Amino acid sequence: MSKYFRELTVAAALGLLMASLAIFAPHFFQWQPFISRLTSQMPALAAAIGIALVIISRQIDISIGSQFGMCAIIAGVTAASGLPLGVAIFAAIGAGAAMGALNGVLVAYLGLPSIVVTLATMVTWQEALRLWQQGRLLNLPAGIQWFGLSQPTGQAIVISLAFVLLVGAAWGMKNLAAGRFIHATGTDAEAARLAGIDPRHTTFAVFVLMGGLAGLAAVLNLVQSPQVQPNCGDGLELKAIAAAVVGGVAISGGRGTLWGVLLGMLLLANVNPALTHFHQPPYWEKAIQGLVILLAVVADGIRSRKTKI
C-alpha cells in the first residue's frame, strides 16, 4: 500500500473533486463537453508519458513544448502539400525522435547536464520556428481534422490511441527490460553498470522515445483544429512535468508509475473547469496548480529522507 500512496492519495484527490462536482455542478459531466475536454488532455497524456520516462531515469527534458511545437508545424506542411495524413504523422514523429536524439547525444555521450541541454534546444526550436513560419497560422487541407471523419469518431479514436500508448508503456514499465533499466539507471547509474545495464544507451533511448512521443502528441493536438498555431506547444513543458511529478514521479529519479501520470494530469487539467463551474475568478487556477505541486515534491522530499534514514 505504501509503495503507491502517492499514487492513491491523488486519486482520491480526484474522486473528491469529480464528488462535489457531482452534487454542486452536475452539468460538468454533460456527455459532449465532457468528452470534448478529455480529448483536449490526450496529447498532454503523450507527452507526460515521455516526460515521466525521461525523469525516472533521473533526467530533464525542458525543450518537449518546442519539439511539439516543430513536429505540429512539420506535420502541417507535409499534410498540406498533398501528402496522405499517414506521411504526415510519420514525418512528426521522425522529426521529434531527431530532436530527441539530439538531446540524447548531448546528454548520454557527451555527459552534458540534461537541464541545459535541453534549454538550449527550447530556445533554439523556439527562434527556428517564429523564424519559419512568423506567427503564421497554417490552414490544414480537409480531411485531416478529426482523421477525415466525424468529430465523434475522431474524438474517440484520440482517446483511444493515448489510451493504448499508456496501457502499453505501463505494461512495458513493469514487464519489460527496458523497463527495468530505465528504473536502475534512474536509481543508480554506476550499480546499473556494474549490474551490465549501459546507462548512456538507457539514457539515449529515452530521449529518443521522448522525442517520438512529443510528434505523436502533435499529431493528436493536429487533427483537433482545421489550423495549426506555431506557439501550440508553449507550456507543453511545464504541463507534462507538473502531471508526472502530482502523479507521484520522484524528481530525483528511479521510481513512479505511469497511471499515477495519468491521475495527475486529471486532477491538474480539472482545475479551471471546476473553478469556472463553481462560479470562482478562473485566476486562482495557477494558484491551486502550484500549491498541488508545492504539496507533491514536499511530500516527495519527506519520503526520500525517512527512506535514508
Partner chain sequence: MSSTRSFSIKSLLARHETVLVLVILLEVLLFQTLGKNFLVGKNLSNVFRHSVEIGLLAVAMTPVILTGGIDLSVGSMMGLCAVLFGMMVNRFGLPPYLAGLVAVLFGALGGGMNAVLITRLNLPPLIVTLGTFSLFRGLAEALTKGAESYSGFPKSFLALGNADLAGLPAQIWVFFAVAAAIWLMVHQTTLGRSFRAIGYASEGARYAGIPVARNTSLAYIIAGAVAGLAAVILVARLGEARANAGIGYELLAITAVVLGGVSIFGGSGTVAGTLLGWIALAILNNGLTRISDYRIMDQPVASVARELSGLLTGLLLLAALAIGATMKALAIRRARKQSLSKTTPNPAIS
The other form holds:
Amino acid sequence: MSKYFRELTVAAALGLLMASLAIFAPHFFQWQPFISRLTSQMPALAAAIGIALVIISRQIDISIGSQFGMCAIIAGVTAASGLPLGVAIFAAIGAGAAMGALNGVLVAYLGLPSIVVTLATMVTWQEALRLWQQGRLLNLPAGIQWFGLSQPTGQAIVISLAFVLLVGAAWGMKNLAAGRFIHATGTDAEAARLAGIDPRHTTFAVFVLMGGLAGLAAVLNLVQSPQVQPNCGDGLELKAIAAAVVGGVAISGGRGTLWGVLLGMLLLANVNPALTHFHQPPYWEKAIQGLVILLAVVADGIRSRKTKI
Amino acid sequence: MSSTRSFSIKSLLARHETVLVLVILLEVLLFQTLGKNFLVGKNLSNVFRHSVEIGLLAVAMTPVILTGGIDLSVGSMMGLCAVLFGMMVNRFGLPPYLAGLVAVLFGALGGGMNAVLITRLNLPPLIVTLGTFSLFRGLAEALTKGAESYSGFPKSFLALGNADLAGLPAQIWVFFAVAAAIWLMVHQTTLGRSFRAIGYASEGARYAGIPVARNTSLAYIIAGAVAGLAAVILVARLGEARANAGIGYELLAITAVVLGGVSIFGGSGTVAGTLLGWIALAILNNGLTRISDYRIMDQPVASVARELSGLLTGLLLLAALAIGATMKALAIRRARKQSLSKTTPNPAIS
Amino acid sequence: MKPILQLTAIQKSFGAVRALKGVSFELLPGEVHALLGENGAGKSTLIKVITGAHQPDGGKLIVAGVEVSHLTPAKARELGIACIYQQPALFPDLTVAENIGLRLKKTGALSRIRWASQRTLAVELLHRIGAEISPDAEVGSLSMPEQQLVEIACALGSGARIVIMDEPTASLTQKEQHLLFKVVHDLRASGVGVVYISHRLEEIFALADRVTVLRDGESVGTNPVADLSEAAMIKLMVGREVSSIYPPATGEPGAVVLALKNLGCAASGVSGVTLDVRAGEIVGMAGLVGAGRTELARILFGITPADAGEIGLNGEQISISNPREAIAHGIAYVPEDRRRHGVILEMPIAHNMTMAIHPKIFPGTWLRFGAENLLACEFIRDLGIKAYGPDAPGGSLSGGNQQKVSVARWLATKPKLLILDEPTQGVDVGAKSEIHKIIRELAREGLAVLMISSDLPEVLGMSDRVAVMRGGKLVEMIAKENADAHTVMAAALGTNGKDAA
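Got the form predicted on its own; any chance of the form predicted in complex with its partner chain too?
Up next: the whole complex, starting with the chain shown before.
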C-alpha cells in the first residue's frame, strides 16, 4: 500500500475538497459549469501526461508552454486557410513532434542538460511566435469550435479524448516494452544500457512524444473557443510539472503513475474554482499552488530521509 | 618557443570570454552601422539602466549554478519584495532606504527558505525553487489583491532609478559594488573555491571537510538578497511597485549565466563570463530598437525589437550549448587519440 | 577446438588512465576460463569491453570466428554474450520476473509484455538454479545475494554461449555459492564458455580449466590451472616475490593514538568494535567486501557518526559528528572511491591538495595563491607526483599519481591518525610500491596508520598488526608473526581457524 501512498494522499485531499464543496458550495456541481470547467482542464491533462513521461525518464521539459502556443497557432492558421480540421490537427501534432525532436536531439544525442536546452527552446519558440503573430488574436473559421458540433457533444469529445489518452498511456506504461524502457532509463541509465536498452533513443522518443502531446493538447484547447491567442500556452509548463510532482512523479526519475498525475492535475486545477465558490478572493491561487508543490516535495524528502536511516 | 605561443593564443581563443567579447564587438559594429544613434552616450547609459536588474540576478545566480544548483524563484522574489517595499513605504510610511534594507533582508530570508529545503531535506533545487517561484509570486499577488500597485515614492528615492551619478546611471554604481563583491567571493575566497568543489563533486567536497550544506545555503541566501535589491532598484526606475515585477527575469538571468560559459552542471565558470553574457544580451535588446530602416515581417525592426531580441537570445543560447557540447566531445576524442599514439606500441606490429 | 571468443591487443583508456594496454585472451566452448589479477589490473574494464559496455580504443574482438566492431550491449546479447556483474545491474522498482523479462526478451518498443510467459520463464529459471525467490517480489526488497541469484538466472536464461561472471561469490553465502558452482558446471557441460573472475584462488582451483593473469592492464600469460600452484599464481599477479616488495617495519610503536571501545553505528551495520592504533604503527584491516571496514572508517571520519561506544584520541574522549570535526581532531581519511571522493578530477591538483586545510592555509578566507602553489610544489616533489605542474587537473594524472594527490591532501592537514581505504586500488605496480614506501615512511615519522585493504599480500606485507572484520564486527586481531594468508582469510570468511591452518 505504501507504494501508492502519494496517490492515496492526493486522492484523499481531492476527495476532501470535493466533499466540502458538496456541502458548503453545492452549486459547484451544477452540471453545465462543472463540465465546462472539466473540459477546460483537459488540455493541461494531456500536457501533464507527456511531462510525467519526461520526468519519469529523468529529464524535464519547460518548453511545452511555448510548444503548445506554437502548435495552437499553427493549427489555427492551417484551419483559417481553409484546410479541413483533420489537416489542422495533424499539423499541430506534427509541429509539436518536430519541436520535441529538436529538444530530443540536443538532450539525448549531444548530452546537454534538459533544463537549459528546453529553457532555450522555450524562449526561442515563444518569441518566434510573438514575432509572427504580434499578439493578435486569431479568429478561427466556423466549424472548428467543438469540432463543428454542439457544445455538449464537443465537450464530451474533448473529455473522452483526454481520458482515452490517459487510459491508453497508463496501460502502455505498464504493458508495453516502451513503458519499461522509460522507467528503466529514468531509474538507472547505465543499467538500462547494460540490459540492451539504448537510453539515448528512449530519451529522444520521450521528447518527441512530449511534443506530439503538446500539439494534441493545443488542439483540445483550440476547439473550445472561436479564437486562439498566441500566449495561450503561457505557464502551462508549470501547471503540468506541478501536477506531475504533486501526483507523485519523482523528479529524480523512475517513479510515478499517470493516475497520480490525473489526481494532482484535478487537485491543483480546482484550487481556483474552489476559492471562488467558497467566496474567497481568487488571487491566493498561485500561492496555494506553490505551497502544495512544496508540501509534496517536502513529504518526499522526509520520506526518503526516513527510509535512508 | 613558437609552439608554446601558438598554444596560448589557441587557448585564449578557446576561452569562452574571448568569444563573447568578439560577439559583443560584432553586435556593436552591426548596430552602429544599421541603427540610428546607437553609440550615443545617452543610449549607452540606457542600455545598462534598463538591464541592471537582470544583471544583478545573473551575477547572483552565478554562485548558485557553480554549486550545481539553480534558482528559478528570483524573479518571483523580486515581485514579492517590490510589493513589500511598496507597502512599507506607502502604507506604513517607512523611509525608502530603510524599507529597501528590509526588502533585501526579506529576500535573504526567502533564499534561506530555498536553502533549508535544498540542503537540509536534500531536495532537488529545480523543483524546490519551482515551488517557491509559484509561492512568492502568489504571495505578491495575494498581498496586492491581484491588482493594487504602489506609487508616489519620494523623488530622492526615484533618483536611484532615473538620475545619473558621475556620468553614469545611479543604479549602475550599486551594480558595480555587488558584481565586485560577488567576483571577489567567487574568485578570491575559500567560499568561492568551495562552490566549485561542491559543483564538481558535492560528496567529494564533503569528504574533504567542506561544510557543503552551509556554503550551498549561502549561495541561495545571497541570490535571494540580491533579488530583493533588484526589486528595490526596479521600483525606483519605474516609480511603481507591482506584483508582476520581474516576471520572466529568472530565465533571462539564467540565460546570461549560461551564455557566459558557466557550466549548468556546476563547477566551472567565471563572474566575468556572466557579465559578458549579460552585456551581450543587453546590447542585443537595445540595439534592435535602434534599427528603423530595415523591416522584418513587414514591420520595422525597432517595433518588434523585443520579440526579435528574445528569439535571437534563444537561438544564441542553443548555439552556445550545441557548440560547447560538440567542442567537448571533440576534445575528448583528440585527447584519447593523443594518449594512444604517444604511449602504446603499434598493435599492427604485434 | 575453435575459440568462441578471441581478443587481441585490446586497449582502453579513460582520460590519462590507461586501463588496458594490450590484452589478449581466448575462450573455448565448454571451458571455464578464470581471469585473475589484482584490483585495478583491468579485469572489470576487459569484461565491459566484451559485453559492449565500453568501446575499446584499439585491438581486435572476434566472436565465434567473426570480427566484431562497435559492439553495444544489445549487440553483445544477440551474439550470445551474457554477464553477471559484481554490482547487480537490476531495476529495484521492478519485480524479479519483470527484470528477467527485460533482460532476456529483445522486444520492439511497442510490443506487449506477456505477463504469463514472462512469469513462467522466471519461475523456471529460478527453479533451475535452485533459488527460492518469488518471481513477484520487487528486486529492491531482495538481499544482495538474492539479487545476485537473479543476475545468475538472467545469464542462464539468455541461452548465451559466452557467460561472464565478475566476482559472483563476493556477496554470496555458502549455500548460494553451491548453487552457483552447480550452475557453472551445468554451463560447462552444455558447451558454454565461462569467463570466471574471482579473487579467491581456491574457487579458481575448484572451477577453472585455464587461467589468464592480468597485471597493469596487460595479459601476462595463460596456463592450465593444473600447471600452477597457488604461489605461482600470486607471483604472476604481483609480478615479483611477495616478500621482497614491501618496505620493512622499523622501531617500536609509541603511545596509543586511537582507542575505540565498543564503537557502533546501527545505520551502517557496524557494532562493538574495540581497537587500538599506536603511533608509528600500521594496522592493516582485512575482510571481505561488505564486512564493514569502509563503514568503520566513515564512522571515524564523521560521515556516518557513531551511535554507540567511545572514541579516544590521544587519551581524550571525543565525539565526531562530521568530517570537519574529524579533521580538527587530526584524523585524515583517504577514501576508497578516489574518483568520487578522493580527488576532484576537474580541479587543479593544487586546489585538491589544499581542500581540507582551507581554514589553515587561507586564514581570513582570502585565497593565497602563492602559498597554495608552494605547498603543492612541495608535495609534488616529496611524493614524486608526475604531473606537469600544480595547475594540472586531477583527471590528467594516472591512477597512482591521483592517489598520491589524495594522500597529499590529507598529509597537508598534519594528521595524527591516517586512515587509508584501499590505498593502491587501480594503481600500477610501480606507483604501488612507491605508495607503500610513503605509507611506511609516514608511520616511521610517528603517524598512526589504519590501512583498509582487500589486497591480501598488501595487508600481510605492510601491516604491523592485522585486524579482521566480518559482518560489521571486528572478529580477530592478528599479530604480524601469526599473520598469513590462511589465518586472515579464515577469519574473514568465518570458517574455522583450525581447519584452515
